[in-house]
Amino acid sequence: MWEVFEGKALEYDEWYDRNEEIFVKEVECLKKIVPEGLILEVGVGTGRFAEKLSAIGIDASLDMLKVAKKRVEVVRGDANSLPFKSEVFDAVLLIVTICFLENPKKAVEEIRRVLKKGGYLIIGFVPKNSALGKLYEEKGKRGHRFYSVAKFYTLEEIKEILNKNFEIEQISGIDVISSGDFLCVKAKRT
């Protein structure tokens, strides 16, 4: 699905300028649960979150990486086959990216491989059943470039994707339109 972002990185990146208040809240939510150490953001996009959370980034979209490399260290790669040794990172971030993965369970298994024992997977996402999730899904049905290929998940579905590979330690959220429009999940590698 990453192909949808090719040629549109600047358009995507401008969303953060137009919605700075939301972005700041999302970063604050994530900062509360992101641990210290070597951190990787899978699906780094244009590097906005990685820059604020001191992470290196990986993305399949060359167009996104061209923008992100101005902010952070980046590598081109796929979430299902990360080009890193096993047990390297203290934390891996999946911020909004989970809704654009074709096989999120496989990606989570691969993320587990590159996490150190006791490392954390941090997922930031817009829940399907939130007011914002419903708005984005409606925009997708009307043909929005990005939301039309996104698959939104409930918290219960995220827990299912994590399965027995991770144990959720903390969940926090922010309000955008209504309560819990963006959730931050901190899950420890088992």
Given for the second form:
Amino acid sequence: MWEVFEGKALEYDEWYDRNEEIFVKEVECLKKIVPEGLILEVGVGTGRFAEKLSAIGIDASLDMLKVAKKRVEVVRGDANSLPFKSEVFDAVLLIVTICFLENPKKAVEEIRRVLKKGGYLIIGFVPKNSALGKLYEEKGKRGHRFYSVAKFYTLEEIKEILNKNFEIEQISGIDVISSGDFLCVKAKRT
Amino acid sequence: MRKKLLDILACPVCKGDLKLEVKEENEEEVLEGFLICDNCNEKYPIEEGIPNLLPPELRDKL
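Show the form predicted together with its partner chain, please, the one above being the form predicted on its own.
Expanding to the full complex; the earlier chain stays at the top.
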């Protein structure tokens, strides 16, 4: 899946400059729910969110990490086999990443392992049934480079992925083209 | 890669502790070297300051 990002990091990164207003709102939404402490972002990409949220980052794409390294500390690795000791992080972030994971349930189990007891998983995602989610899916069907490999989820499906590993404490959202286009979920490790 | 990161890193496969072998470093970080698993002996490269801790089957696929 992540192979689609190789050689495309700068193109991907430019989105944040072209859509700064949306990015700023997304960061504000996340900042309200990200706790203090040692934070890991899984699927850090070019490091835009990690930089604002003081996280270290992991990603499979070397091309993305070379850009991210200018902003945050990075490690190359796979979400299903995280190269971290157990119970070390206060929070793990999955921001516009869950749609690109091949096996989100397995990744969530690995995230649970590296989280301290009582630590938080923070998910930022575009719901499948939101106006923006529908637009992205449509773009994907027409062959958009990134959205064509993405699998979008509804909030209900995210809850299923979290299963008994996490308990949702808070959900907040922002409007992009209509209400609830980007949701921030704060879930506590059970 | 800052040396401090070693405190939280583990082998992606067996989750064993890693030891650091430095080939090149500056005052801030390790630029080139290896992370070697104490438990399963798998060797992970550090290149341009980025540790490559992909599981070997994914790393070798590339």
